[in-house]
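To begin, one chain is listed below as structure tokens, in the form predicted on its own.
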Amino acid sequence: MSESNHPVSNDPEIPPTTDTATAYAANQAWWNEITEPHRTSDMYDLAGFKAGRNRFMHRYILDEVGDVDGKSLLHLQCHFGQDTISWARLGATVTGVDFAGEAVDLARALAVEEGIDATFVHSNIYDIGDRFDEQFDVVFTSYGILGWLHDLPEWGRLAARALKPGGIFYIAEFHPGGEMIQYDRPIMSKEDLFFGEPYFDPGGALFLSGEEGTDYASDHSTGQDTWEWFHSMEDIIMALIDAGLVVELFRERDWCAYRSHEGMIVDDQGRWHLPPDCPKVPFMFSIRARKPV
């Protein structure tokens, strides 16, 4: 799981970029020193992983996908690992890959640990290339991810390319109606619900400062400022659309894989909600799509 860093809002003194060299150094900086207090944090349980429990809290994800034993898996930005060693523990070959080379280490540490037959790539999903074509049943990545992604129709086109026909694409992600609201001050009514950020692009990746806020998996702040694209709805479907891949699937979910704003009430499932006097809002969504044989 690699969640969006979202900390605080936007500075409006800095507008937004499309220097995406700059943009990716910041960001892979930031997930590279992020990596070991990741390791060591509650969210991530490393003890309790390594004892067996499996990183897919929420069933969900298990009956979208499917069975994937004796599958090929390719995971996407993958952070170090626990997601795709727990896709290996259910059956699947797996692959997982990750632009910040602290987190493929680690992932790479983790599969020899845990006796995993995985493998771990270093790199920019976008420097792929034909490495992987039509090699997977399964193309996979979920939670927090597009946000540190600045070309998404590329995004599509990489994923349609990596799977055998007839393979599914999947991913379970945070939605842009929710990244919308503010994360200035706690919700505690719905007065404290309105907007902070965009839904559209703004033309740019929004530059979020690393001087303000912690991460969202621990305590720790590294002061590394960090650059976010937003797209809508609209971009990621049709991303897998002009892809060529047939959409089959797709759910949104009024609740938030974890706490992403302050105020928010977690269920006895592990899911965070608004307060019982907000409207409700699309937090998570899903898409499996297929391509075609």
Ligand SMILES: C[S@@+](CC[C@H](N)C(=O)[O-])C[C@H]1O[C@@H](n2cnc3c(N)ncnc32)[C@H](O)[C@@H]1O
Contents of the next structure:
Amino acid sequence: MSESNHPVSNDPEIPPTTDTATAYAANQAWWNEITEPHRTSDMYDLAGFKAGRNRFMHRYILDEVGDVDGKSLLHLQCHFGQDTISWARLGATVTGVDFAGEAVDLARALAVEEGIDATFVHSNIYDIGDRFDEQFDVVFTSYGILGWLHDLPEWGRLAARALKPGGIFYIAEFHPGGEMIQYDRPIMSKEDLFFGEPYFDPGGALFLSGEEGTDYASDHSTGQDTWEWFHSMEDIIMALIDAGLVVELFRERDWCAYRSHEGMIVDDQGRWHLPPDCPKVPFMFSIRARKPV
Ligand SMILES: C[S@@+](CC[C@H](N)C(=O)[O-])C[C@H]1O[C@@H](n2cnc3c(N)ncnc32)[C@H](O)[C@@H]1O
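Following the display of the form predicted on its own, present the structure of the form predicted in complex with the ligand.
To see the whole picture, the full complex is given below, headed by that same chain.
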């Protein structure tokens, strides 16, 4: 899901960029600024979280990752740590990594407040290199992460390096197929269902104006421009396979964990769907891949 419910610009005046440093600086600034609005947002429901609500409202993630009690877990792109701390509450020894300093500071404060022993590292995931002395039983990442990454083959390799032999990599993410649906207007019927975003990598990151963008979790508009990358399912799966991981689970879901598009309808299990006359579209996927022993 884009950070907003607005389209990413395909304006030929602003071609895809390969200037990764500029793109990351802009994106980092956006994530730093949006952390506070997220802290107070209904979507992140901090009061409920502090009252013990587990972040994994859809059980499939728990079932697919399996029991983490006593395991070490590295959470890539952990934002302000709610998922990371949720894994710790289930018995894992957790380390979260995020490049937004504001998010990492908040995650650390939240862990202290919750009495959770967690480590939060302020770093671009591409810079974690060999900084960990240990390897992890689980490397976890979820929801709204791949669009912020420019190099999936390297992402696969860094995940594989961080794993113990026999350990698992797990991702739950928005599906690049569902991401193609236009964000220009609400989807009230199948007449509104058309493509707005690319499926295949357009050759660099696409620009999203801060003037257009509003946040997915709050009504805060930062005015900060961002850049977003696009990756196909082939890019994602092959990044893991080429890194030497063995894919042992791949699932696609025709519902979304969040209201990604205006006009979607929620069911009694908190699953968001397109209106009934629309064909089924893949909105989310999950993958579990294991590092061979
Ligand atoms: C949509 S959030 C994912 C968070 C999680 N699903 C949640 O809802 O709390 C994306 C996170 O990725 C982080 N991020 C983006 N690009 C990154 C990078 N290259 N390295 C580390 N963190 C990054 C952002 O700072 C943000 O906290």
